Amino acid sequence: MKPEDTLLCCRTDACWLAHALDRIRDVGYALVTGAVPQDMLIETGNRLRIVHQRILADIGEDRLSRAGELGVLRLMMKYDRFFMRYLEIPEILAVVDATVSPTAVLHLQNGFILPSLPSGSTPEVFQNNFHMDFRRLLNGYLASINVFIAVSEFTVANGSTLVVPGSQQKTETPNRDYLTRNAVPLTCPPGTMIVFDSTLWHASGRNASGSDRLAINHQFTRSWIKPQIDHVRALGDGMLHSLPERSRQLLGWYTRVVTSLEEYYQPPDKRFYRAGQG
């Protein structure tokens, strides 16, 4: 398979989420153009620096070293609520909803700034090793959705994510030059919203560009599936109170659990853990 036969088709199509359902289902991933306007990428790329620089002010450049990541940015919307904006965007809501329910949460909401390094020097983390993002297999349940956005345009100079067509939903794993061998780069325009079942295997690409390479990684779960931060109490009521109730609800809202009897005898609009959550 080609690289450029990797692209789906852009949001515009009548029936691109037909398609990407397709993909998805066949192959383990989709990739849809045009998902986020242009002036929000450029908004989105300058406040990931900034944040970035609040990030290391906060936890320091030590810690986040030892934690053998490689430019990665979690809970953004501590420090920057702009990033809560991308749990409105239309085209991502319709993947949730057509793939783990319109109950689904947010397990995780990452930043990718992949600095470009000399040959040679890039460091062996987790991120660019292929991995699955959700190791549990349910018989092929679908349980965790990726949603990917590239800031960037994704090149295969400056490290775009290499994914394994139809490696998903599978019992065994692969072996690594079985991996490398079939791996495919998912080179896309900025804008492009790459979707993929989580238990696809894929890895990022080693940047040697001359420039860093953005994104930003969602990844949805079914609602009974703990999210990698408790955003609820990372983010607190208010801000959670200020936002659109469907946001709040795929920050976990309405799946939160309580901690007193004062807390479990609520009448129904106001339990922690709504019914039909799933």
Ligand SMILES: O=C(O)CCC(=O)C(=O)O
The other form holds:
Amino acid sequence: MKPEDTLLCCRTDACWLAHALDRIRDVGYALVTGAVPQDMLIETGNRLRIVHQRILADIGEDRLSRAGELGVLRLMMKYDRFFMRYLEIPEILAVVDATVSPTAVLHLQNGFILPSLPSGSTPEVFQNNFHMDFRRLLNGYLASINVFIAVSEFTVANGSTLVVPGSQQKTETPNRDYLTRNAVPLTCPPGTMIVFDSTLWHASGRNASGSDRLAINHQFTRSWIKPQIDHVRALGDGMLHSLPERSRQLLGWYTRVVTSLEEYYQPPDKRFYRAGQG
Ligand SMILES: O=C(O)CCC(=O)C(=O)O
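Having seen the form predicted on its own, could you now give me the structure of the form predicted together with the ligand?
Okay, now the whole complex, with that chain kicking things off.
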């Protein structure tokens, strides 16, 4: 398959969502161009770099490099509430509603400043080894979906994400040779939303372009699955109360686990774990 065959359609097409859902079912992923407006992309690029500095100051170079990651920025919303805005993008919400349901929660939001390194010198890390982001296979039941935003243009030279079409929901682990031979680079313009079934085998490409490659990955799951980070505790009640209702729900406000009978015996509208969360 040629990389351009992977381009799906623009979000201004009336049937972008239906097409995306077909592609996700058939090959595991879909690309939707124009999902994030240009001004938001520019601001995202600037803020990714500021957040990077804040995380470095907070956690330290040492601990970050020991984690064996390349330019991964976790829990960005704590360092800059601008990143909450991604939880209000209608196209992202439409994908979540149509796949993991309107009661789904955010599992993670990771920024990427994938550095450019001389060819052959990129270390082997988790990101650039083929993997699934959700490793439980539940008889075809879609439990987790990724919405990956290309903030930079994605090119082969700057390490566009590699995916293996049709490798989603497979109970047997494909061998490394198969994955390497069948992977396609997802080249696309900035602002494209790459949506994929989280059981799809994928990896980051290698960046030797001379410039950083910027992106943001979101993973949303059914609400009964534990998120990678407990966003409610990490961000605090005050922050959550200041957000729109839907963002609060996506961050796990209605699926909090109680810690006392006081919290347990609350009227239905005040319950920590509300009824009907899927
Ligand atoms: O950066 C990329 O292109 C992919 C990253 C990735 O696979 C991951 O973080 O799980």
